[in-house]
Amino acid sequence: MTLRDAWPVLAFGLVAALLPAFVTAGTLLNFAIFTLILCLAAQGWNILGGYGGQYSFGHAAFFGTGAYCAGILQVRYGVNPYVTFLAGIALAAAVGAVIGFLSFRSGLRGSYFALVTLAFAEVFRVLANAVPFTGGAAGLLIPLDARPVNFQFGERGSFYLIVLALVVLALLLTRALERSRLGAQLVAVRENEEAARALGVDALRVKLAAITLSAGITGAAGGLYAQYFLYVDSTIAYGTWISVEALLAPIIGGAGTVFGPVVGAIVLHSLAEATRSLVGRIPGIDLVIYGIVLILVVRFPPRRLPALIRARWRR
């Protein structure tokens, strides 16, 4: 990857880093931080689903693993939060490797793979809700100690910059993947796995690398969520909401592109907040909106919109 490849990502990071200097309202910074966390989870899904064509319906399994690892190690054993954050990424990547090995080794793909990932996420949710070690239904409350050494900050702007830095790192990693041999092999597997095998591509190895990297990035998003909100339970960590949002954001913004998850996460979260402001906090209203958006995206894919607009204009 050259500087020419990286400069759009670096420019985005520099512009976004100016936000705390102009925005001091806590509500807007909360919105920005949560959107960036969603961007990170969506970028993780994008590597596996967008570039690899392996659609997952259960990325909550990786998000929740990163969140619970950060919470349990801090609350139960008093481990430093920075260490727990890195441990959550490693554990989520390991979970992704195990799920990927069991699924891809068995030849699962398409809807079968999607259902298997959904099943794993649901099993993790039930276990986290039932086992006392995870706090059960009450969840885990991380003690408040707003000092940088505890990965907690008195100002939201500091945490925003850390999350932004990780998002930029994930974008650079995705750009490097695009330009790498592994990225080319991953796209080849997505387009035609049998043809890729005939050309000598080890499809199992490529897909395992993709799901491991995808799970690690999504686990980082879960760790950041737990560290920012200082609370995690089974519904939050392994809930359907994160699997849906991590899947929808890249599809809306453009799956298989570097900035697609960023655009999709901003649109998706903005739409959800606007809906809540207009109709109130009706339970499940955001999922209804997501369903409508998904139908529209399937009917009018983002990559087809420019051509459709030009055709209408010419007519």
Second form
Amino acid sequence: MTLRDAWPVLAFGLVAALLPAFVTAGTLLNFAIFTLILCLAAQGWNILGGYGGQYSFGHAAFFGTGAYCAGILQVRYGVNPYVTFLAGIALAAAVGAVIGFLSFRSGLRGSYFALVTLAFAEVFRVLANAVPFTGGAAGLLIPLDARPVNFQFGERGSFYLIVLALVVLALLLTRALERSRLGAQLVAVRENEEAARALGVDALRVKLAAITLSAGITGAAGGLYAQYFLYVDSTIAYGTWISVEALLAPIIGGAGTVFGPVVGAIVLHSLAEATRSLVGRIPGIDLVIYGIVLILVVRFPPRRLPALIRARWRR
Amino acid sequence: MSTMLQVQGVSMRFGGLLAVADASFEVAEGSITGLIGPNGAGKTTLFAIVSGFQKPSSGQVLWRGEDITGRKPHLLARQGLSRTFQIVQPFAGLSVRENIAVGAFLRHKRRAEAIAVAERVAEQVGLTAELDKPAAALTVSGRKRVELGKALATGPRLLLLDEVLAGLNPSEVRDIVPVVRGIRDSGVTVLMIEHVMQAVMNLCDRVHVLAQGRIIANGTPAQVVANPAVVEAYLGHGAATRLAGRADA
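Please move on to the form predicted together with the partner chain, as the form predicted on its own is already shown.
Let us now look at the entire complex, which starts with that chain.
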């Protein structure tokens, strides 16, 4: 990958890095951090779903594994949070490889693959809720000790920059994938698996590589979530909400594009925040409006935005 | 000329249907070999077996003497055996350049090299002007060329062409015949299933005729079309004698 390939990502990173210099309001930074964590989870989904065409409905399995791994290793074994964060990524990637191996080897595609991933995530959620090791239904509280060595910061700005750096890294990784042999083969498998195999593409290996990478990135999002909110329970970590978030953002913003998940996550969450603050008086009405707008956005997707970016940034 | 591909006593059974029955034939290195036969004769099934997409019920496929029966398609492609599909299978969302590059990536890891190979192959199959178009936007003839280009970009030793001329008009056929001959002249052996007899007569060194799953004749194109068994396989029982009778009268 050359600088020419990478500059839009770097430009995005630089502009976004200026935010804490202008904004000090806690709620806004809070919102930005949460949105960026979702960007990361969505970018993970985008690699498998957007580029590989394998629509997972259970990315919670990876998000939750990253979150729980970070939490449990810290709380129960006193491991340094930076180490637990990396361990969470590795474990999530391994879970991805196992789920991928089991489902791709048996030739599951399309809605069957979606259902199997959903089932895996649900099994994880039920298990995490039941065993004492994970804190059970009460969840797992990471003790507050705001020192940088603990991956906890007194002010939100520093955490924001770390999350942003990881998002930029994921974007660069995606861009590099797009330009690589693996990326070309992955897209070929998405477009037509039989034809790809005839051209020497080992479809199983390519899909396994994709789900492993995808799971690792979404696992990183989980680890960041745990580290920021200092609390994990089974509905947060393995809940359906994050599976939906992870797939909704790329689909709305443009699946199979580098910036799709970022655009989607920002649009979705600005929308959610806006409806919440505009009509706060009747309980639940914001969700109704959010739901209606969501239906409209899915029905009339803002495809022109990613398409415009892509047209300017082809080669 | 040495033998590149040998099919020995291959049978394929789908439930009660015997699609291919004890078929044997050979493809000599450097040749263009034709596989013809009426609709439903089992040609495409035989191709699927040779290219590893299906495992035969019995029999063997040999590649330069080595048994490759049932080996996975991507491994065969790596060995130098590449195929096209009768129903074209473009990567619809990708440009022509990217389509062909998928094939080129097999032997070139770097994107720049793969793209360069793709552009060279595109020139060979006459697609230079369409490189940036999405594959889905091409005419039938263009898609057939993409199909050919993708397979060719994998750098095959043996190319299996499944009806690349079907659905083309006579002038398009005339345009693509020299392309196939050019591929052979560049050192790639070709095995083609074809219905367009004009092209078969023109191109093939040797032809095998498949009817109801069995190889019923082989020889040069001229020998094969004069063979009464072949005429009957296409036109029905007794057709050869009736035709001969009319010629006499």
